[in-house]
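The chain that follows stands alone, in the form predicted on its own, written as structure tokens.
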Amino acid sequence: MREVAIVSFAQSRHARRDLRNEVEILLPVVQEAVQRSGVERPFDFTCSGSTDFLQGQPFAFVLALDAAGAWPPIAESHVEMDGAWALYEAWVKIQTGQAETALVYSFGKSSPGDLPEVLSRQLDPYVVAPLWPDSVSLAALQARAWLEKSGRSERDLAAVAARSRRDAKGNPHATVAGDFAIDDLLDAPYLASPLRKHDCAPISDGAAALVLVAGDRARQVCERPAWIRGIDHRADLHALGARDLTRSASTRIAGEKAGVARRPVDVAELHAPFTHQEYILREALGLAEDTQINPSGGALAANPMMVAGLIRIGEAARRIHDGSARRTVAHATSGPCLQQNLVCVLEGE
């Protein structure tokens, strides 16, 4: 397997209501991450993740290449998906002597609409689809049977949220960060029991960003690159009946397959949208009770669609890269309930 690092990642404020549109927003996010890898344009291969569902026009995707620069020619690809399956398909491309060099880019902007209904057309279209059930409604379900099953209870939820909004303060990407009580985060109404507010992550516009770089020049231009020792992703029955919901077995299967338990793990980014979602992901990964969890706040304080599970392979990499841990895990996924998952292990030299 060819060695493969991420030399450079950056993102945008994500907030609740951006008024640029989506190629104001990337811009300035695609500057900065080529500035700090220090390898000169163009990328032998450009992927981005986004969806059209979000811009309400087919092929809106093409428009995010006056960010990225078009011009020389480039080879360019695209996905459907949360940008962390764009980074799959630029590593897969480096893999196979294709490309030295590699761009990938997200971005989303979900305040313009109804974003639990339009997650909604991710369901069966012929039983499921129809009825509407929104994102939050389905995640709902999904907590109640995995508080029944596992004793915990809502207070155990809300410390979620009260810790990952507490660990967001020193994240100025942010939607949301701040010192919440509890106590206080308990006396909010249901959205959907038993999920409150804060139990869900907020609606953010924003874009992400990173380079990949392969083999020795990767070392030439970056001090402390963080090279991709496994990656995998797996994706579970869509239909939601036919799983059991309170487990992840897809995520398990992954992070088996990227080599998660094979070394301690300092930090790991969980892609969790809800706060039930993070105890899920922990047992399917197996992680130990000492492994800092998404200490950038993770979904629950910056949740850009398309963009949020990127971010968790970025924030990873970005512990790599300033020395503050020598092994991470990153976390990606997709789909209602935890369907799909991508899982990415990260380590300095």
Given for the second form:
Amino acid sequence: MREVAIVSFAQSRHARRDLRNEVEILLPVVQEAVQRSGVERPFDFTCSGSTDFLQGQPFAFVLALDAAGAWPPIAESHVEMDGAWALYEAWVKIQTGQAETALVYSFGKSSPGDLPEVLSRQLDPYVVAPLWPDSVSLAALQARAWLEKSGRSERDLAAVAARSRRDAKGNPHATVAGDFAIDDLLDAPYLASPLRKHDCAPISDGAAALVLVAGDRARQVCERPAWIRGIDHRADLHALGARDLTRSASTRIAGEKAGVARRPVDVAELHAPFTHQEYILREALGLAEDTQINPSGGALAANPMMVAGLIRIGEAARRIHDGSARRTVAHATSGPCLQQNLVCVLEGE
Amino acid sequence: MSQQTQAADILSAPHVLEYPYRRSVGPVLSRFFTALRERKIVGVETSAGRVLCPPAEADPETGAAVSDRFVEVGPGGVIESWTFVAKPRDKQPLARPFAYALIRLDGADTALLHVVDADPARLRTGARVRPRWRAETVGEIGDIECFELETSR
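Please give the corresponding structure for the form predicted in complex with its partner chain, as opposed to the form predicted on its own shown earlier.
The next block holds the full complex; its first chain is the one shown before.
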């Protein structure tokens, strides 16, 4: 395997509604990531993640390329996935020997539409989508199944929300942050029982970008490169009624393939847009009690669609860059009820 | 343009995207929808003998094509998980508060996502439900207007 490191990371302030258009949100983020990387353009490879459904236009990602500098000789690709999967493609490209540097970015502006309704269009168009189940209701089906199987309570869910929002006070990019008493959170009505508003990630507009560099060149441009020591992604069935929603088999396998358990994990950034999913992911990855979970506040603090997974990787890399952690794990998810999952292990030297 | 640009300075306009499609459901789901039109629910057997309802074209455990054996399931079934939607969205099937539920119909090995019209105080995992059919059925998932608790009358 070729050694590949994340040498820089940048993200926007993830607002509930950002009035700038996608290129305007993305441009300063890409510029910041590029400038911090110490790598001169052009990059050998550029890869982005987004979904056209948020913009309501086929191939909408092409317009966003303006923010990356889309002129020859750019070699560019796009995934209709969270940017974490764009990073995976870029990592593979570097493994093939066709690239030494790569720019990875993603963006998602959810505010123009009704996000829970837009997301319902990704479901089976014949037997599920005609019933218009929104993303919160589907997560709630998983939450109840998990609560009843695990014996945990809604208070345990609120505890995740309170911790995430508290930790997000130190995150200038967060959409939601602050001190909340668990009892007060539990006084709120259900959005879709057993989930309340605090159990659900906020809807956010935002973007993120990072730069990958291979081998010794990463050591030249970055004081403490965040080396990708393992990365893998796996999928579960899309049919919600045909899989065990209380576990995440795909996360478990991806975590094993990425080598999560080989050594202790200082920090894990888990992409859990709903509180109960953090518990499911912790179990699937076999994380120890002393692993710090989502010091950024996680997706419960800011959840720009198609970006929040890449942000998990960027936040996990940032802990290596600043020397506060030696080994971190990042997780990204896509699809309803943790259908598809990516796990990335990062280490400093 | 500065990030502090005021909302009043930035224009917005509606953008409506509508592309009508005419999709073919394929032979497996055709059997399911044809049965619904006759107020019956069918599942399909995998080669291992598991019954998938809703039917799928491939066995979720092996990826092999399913058999051509369609078996009637339900109409009653058991709630495997549920969520009560207190404020339904405009496009959702019922205008009054309702539940989405995963329902394992009698004789099926997988669960169907559908709607349950019930008082939330009486909903629970494991409760038995049965379909309430529309007066006119046309061969779509909405031919079942919703499910209701078996003990409700």
